[in-house]
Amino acid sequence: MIEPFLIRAIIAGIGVAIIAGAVGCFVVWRKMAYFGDSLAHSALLGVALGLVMGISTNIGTIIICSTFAIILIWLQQKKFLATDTLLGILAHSALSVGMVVLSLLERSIDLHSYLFGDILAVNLLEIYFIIFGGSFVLLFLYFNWASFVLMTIDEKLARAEGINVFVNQLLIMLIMTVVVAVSFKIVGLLLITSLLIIPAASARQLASSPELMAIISSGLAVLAVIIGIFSSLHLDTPSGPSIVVASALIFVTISLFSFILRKNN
């Protein structure tokens, strides 16, 4: 008989993997890996905000990450500094402030679970949040897929078609904040970006269309989560890093397979 905690972990992991795989395609296409990493770093301040205010850490993360994205876009429009410089300043400042606030709290904080995840300890409330947040992300992607893809392929063509590129860029960033908020319990704040990038990078070598790439990416992310959960359980290793290692091994396997096919052809 499968233990209840393992069932919860599998459900939560699959939910996160599906949305991370789909959103990760845009992270890869639009070269937003550094933004995703910076967003995840800033999320620790959201965790601190949630604990200080006595609200869900997921809600605190959404508030801080959304604010992070809006401030970044505003500063980009002002052409104050280069984007990578702005990301570095905002992300590491938010991470440091979050660490300081958490250290000042007069309670025991399991910082390791926030940084590297603990999927085996996920509870029902967190599963509900993943299901609700994941459904929102998938529906949003479904209704805006064509606009997002066209904007990614050619921004000038998208503008000619009447698409508001600025608004759509903001929407993609805000979707990523939701992914970060629902994912940090699974793989941790420091490893979230890997769950966005690696399955999408693997799927890119197999897919012949954007839609197929999103489907394959989600499938590979689900596979990595399941392998990671059971390897973590049986080898007594951290769950978040175990999932990322599984994802990396899948990427290496697909890359070798693709290389051999290209060489034979």
Second form
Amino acid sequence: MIEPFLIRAIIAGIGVAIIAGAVGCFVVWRKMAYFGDSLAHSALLGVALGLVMGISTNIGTIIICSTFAIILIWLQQKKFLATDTLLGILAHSALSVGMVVLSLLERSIDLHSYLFGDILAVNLLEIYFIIFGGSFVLLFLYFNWASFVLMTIDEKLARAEGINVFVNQLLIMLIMTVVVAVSFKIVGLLLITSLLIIPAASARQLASSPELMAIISSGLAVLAVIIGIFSSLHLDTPSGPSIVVASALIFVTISLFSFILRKNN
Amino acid sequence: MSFLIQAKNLSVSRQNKSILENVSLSIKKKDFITIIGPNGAGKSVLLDCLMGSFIPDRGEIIKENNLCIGYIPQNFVPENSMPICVERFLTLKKKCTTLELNKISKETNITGILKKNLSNLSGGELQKVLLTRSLLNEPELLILDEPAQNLDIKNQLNFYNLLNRIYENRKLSILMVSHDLHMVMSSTKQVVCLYHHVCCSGEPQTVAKDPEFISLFGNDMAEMMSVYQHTHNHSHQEIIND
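Provide the structure of the form predicted together with its partner chain, given the form predicted alone shown above.
Below: every chain and molecule of the assembly, starting with the one above.
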């Protein structure tokens, strides 16, 4: 007999894995890993906002992360500091402000579960968020796929062929915002980036086309989430880190195999 | 008047620095125009204006209706983390039949590498792939931004020969930015020398004698250009006799 909380955890985990796997490919291709990490750090401020205003923490996260992305784009255009410097300033300021606000709330908050995730405590509302947010992300990816890929290969070429690069960049950032907002409960704010990039990096070694890479990446992320949930349950380890460990092991295994295969050829 | 595209008095300035000043340029059918000029002269901005991806502060662009432009960007470096084969790259966001793809691939001699991964191509192969992509959908105008910049001499020569062959076999005009003056002189019919404004334009020979060109590129370069022009005319005897 499977417990209801386990079923919820598996559904939520698979949902998040599918979207994070696919979106993760763009994070790898466009070298946005640090951006994703910063976005996730700022999500803690979103959690605080959600609690202060009495709205869902997911919505608070979406509001704060989108604001973060817009401020970043605006500062980037000013070109007075390098992007990674800007990200460092914004991300850690947002994380710290979030921590300060949370500590001022005088409410008992399980900070650990926000930072490292607690998939076994996922409730029904959060599953709806994942399904709704996930469908939104997948639909956007599906309909803009060719534009996104072409723009990732070469921005000037894409612009010359009539693609609005600025709008599409904003869309990709918005998509990442949604991914962060729906998945921080699963692996935690500090580990979201790993769920985005490790499956994609593993899939890179197996795939022969961008589409295939996204599909394999999603599949590997699902595998990692399922292994992670069950090992967390049996070994009584924290769920977020368990998922990331599973993902890392998959990456190492695939890397070894493809290394041996290449050597033999 | 059969202009394919015409730029009228374009002016662009950024942060109080003038990039283009009253630049006018018109491209007719079967033109082969090369824009030369020092770095930062506004060449790429001019191309962006012509393609409509940059709106000039002043001036206008007049295009023939439904003008189809093929474009080769500067500094194209494929991302190694994305697995994509040449064939998929060529058809990405393009409506073209397999028949058309095969025909043009034969013309540019890339049929052997269609299944190869984009990031495994050599510089010469990559430029041919980009040329192929720009030729899909029957363009009337090709715009090339320093297409042979990263190639060695042998590959440069191959690329310009291929470009010349395509220019001769097809009904198209070419607008190119290039620093490879020796190649430019032997193939181009018209040179536009740009340094924020159009310094001089005309046949390579005329441009090489223009005082503004000489002040921009120096006397040595001007002489070199004249020599190349001579070689093109197959009047080697003349040079020796000079």
